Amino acid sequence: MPEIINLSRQIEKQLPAGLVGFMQQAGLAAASQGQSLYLVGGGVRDLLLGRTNLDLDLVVEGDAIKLARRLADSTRGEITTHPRFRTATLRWNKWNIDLITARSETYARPGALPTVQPGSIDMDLFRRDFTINSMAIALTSSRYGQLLDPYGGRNDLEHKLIRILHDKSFIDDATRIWRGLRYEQRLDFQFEPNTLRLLRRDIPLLDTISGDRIRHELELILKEAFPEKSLRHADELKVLSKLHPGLKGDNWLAEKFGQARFSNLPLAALYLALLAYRLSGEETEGLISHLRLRKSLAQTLRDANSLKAKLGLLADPELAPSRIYALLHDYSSTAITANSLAADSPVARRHIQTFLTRLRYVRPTLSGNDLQKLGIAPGPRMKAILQHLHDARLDGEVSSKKGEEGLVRGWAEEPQPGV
């Protein structure tokens, strides 16, 4: 008879009292409806590893949406339902809890979204990706805290192994390849040998997955503490080349990612710009199309690639501040920072940092209204004078409002055309 393990004390020790109380309340509510409730997946895995994880999934042997509505009433929370998958998300205070109807899944073909049928907790655990994510903890009062581990996930945790549940796992859903790489590096685990063999066999099936789903997995990797580790192994396994053959997860990328972490910018976008940095313009467009990147992120990659062609100009040590500004001001901060990290020239890097820390904030004191008071009519001439004022400020030719007024008066006396 298998050992019965109860994790109720661990739950109380590791999770906030508010969440513990909610799970107990949810277990009672499920039991009153004749249902069983379980904590599943990553929440169980991280509980056993002693890691903090407040992103909790609860599985109901019954009707998750019905239970979520009852819990929303008692917590005064809000729910979002997904009837196709029989799931709901409950939000209250600072917590988000996913409630899922226990289900089985079948796949019509590799890469297809699953067909879902209600099922038991054992069926629900079997549909999951890896043994370490296929454990559950009972939350109904009669069995509260009891661990369900039908596939040996606890043993694989102890041996630091990533293991799929069956030989068709990657065939059913090849995004599990990317997910496995993410868990492997986050937890400092390794693929179990047969799992690694099947992963290598099924890499071509990544071509059956939509760009949206691949992008989602890549975004999750880029949110990890050290995404370069997953990308390096993805490169070694020839998984990264499925995103684009020109991508590399090498020492250069690891070094640039490490430097990027000192930036105050959103890291996922900066990481992606660095990952794509060594692609050509045409190759960048191919990656954008494949991943179906949103408009703003696609523009960041285009900006980074376009600015790369100007690094030779930025390497001129005699470059005036106004010229540095002119070369850089049309690009996003993320694209500029990516080029600062990637540039070989110390001079170019210095010029870019001067722009980011000082030049981009420089503005003339005088406005268009001020120029009108000085006799400059609105139109192209006023626009040109404002530009010249900005350049003069950038280049240190003038440093006060009075100085700007003197320049404008001098320019106003000059004959047309010109300033």
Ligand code: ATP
The other form holds:
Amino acid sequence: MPEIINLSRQIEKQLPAGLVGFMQQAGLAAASQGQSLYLVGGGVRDLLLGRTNLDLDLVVEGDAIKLARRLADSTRGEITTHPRFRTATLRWNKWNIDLITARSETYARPGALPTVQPGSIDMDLFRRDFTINSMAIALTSSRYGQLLDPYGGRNDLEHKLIRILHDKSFIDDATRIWRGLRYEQRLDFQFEPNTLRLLRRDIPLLDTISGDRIRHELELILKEAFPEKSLRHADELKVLSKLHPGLKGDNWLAEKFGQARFSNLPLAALYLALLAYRLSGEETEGLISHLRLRKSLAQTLRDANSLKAKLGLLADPELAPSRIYALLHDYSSTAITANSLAADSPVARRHIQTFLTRLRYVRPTLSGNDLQKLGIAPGPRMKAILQHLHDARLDGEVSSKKGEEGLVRGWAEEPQPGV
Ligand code: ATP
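Same protein, different state: after the form predicted alone, show the form predicted in complex with the named molecule.
Below: every chain and molecule of the assembly, starting with the one above.
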């Protein structure tokens, strides 16, 4: 007889009282419908590790939508249902709770999305990626708190191992390779030797996965605390080169990622710009289309790449502020910051910082309306005068409204003021 482990005390100790109460209530509601309910996946793993995880994934043996409706009534929460997959999300208080109907999955061919059939909790655990994610805790009244651990997940947690459930796991779904690399760095675990052997064998199957799914996995990695660790191992295993052969997960990248964390920009885009930074323009386009990056992110990568060609000009210590502005103002903050982090020249880095912290906010005081009052008609000449005023402000040649008016009057007397 396998030992029966009950985790109800751990649940109470680690989760907020509101969530514990909810799980107990949900267990009772499921039982009253003749269904069984389980907490599964990352929630169980993190409970055993003593890590906080407030994302609850619940599996219902029966019909998750039916239970979700009942719980939405009793909690006055809101639900979204996906009848095709028999899943529902319940939003209640500040929590999002996913309820899925226990299912088995079969794969018609490598890289295909699975064919899904209703099943038991055992089948549902068998379709999962790693043993540490393939445990469940029963929530239905009489068995509340009991751990289901059919694949030795608890033992692997103890030994810090990432292990697949069967030898065809990466063949069924090669995105698990990226998922494993993510858990490895997050938990400071290692691939179990046979898993690592099969991972190496199945790396070519990453080619069967759609760009969208790979991008999703990469995005998850870039949300982690230290994505460079996953990318380093991905590089060593030649998984990173499947994204693009020119990418590197080396010390340079680790150093730049570490510095990027001091910026207050959205980190995922900045990380990606740094990862792609050493690609050529053409290679960057290859990566963009392989990962089907959305427009704005693709533009950030292109900007970061094309700005690289201007770093030589930015390395000139004598560069006037108006020239720094002209070189940089068309680019996004993320592309500029990526270049600031990547630039070898301290002078270029200083100029970029001056732009980011000061120059980009500088504006002349006079507007087009003010210029009209000074007798300048709207048109190309007015545009040129405004541009000159902006440059004069940037270069510190003028610092007050009066001073700007003086400059404009002087230019107005010339037939073509510097245009
Ligand atoms: P995290 O692990 O990032 O903390 P999580 O464990 O909740 O979050 P999700 O990506 O939300 O992970 O997936 C929920 C569960 O679904 C996982 O714990 C795992 O059991 C299973 N799962 C997710 N993706 C796969 C996959 N590609 N193959 C098999 N099982 C998967």
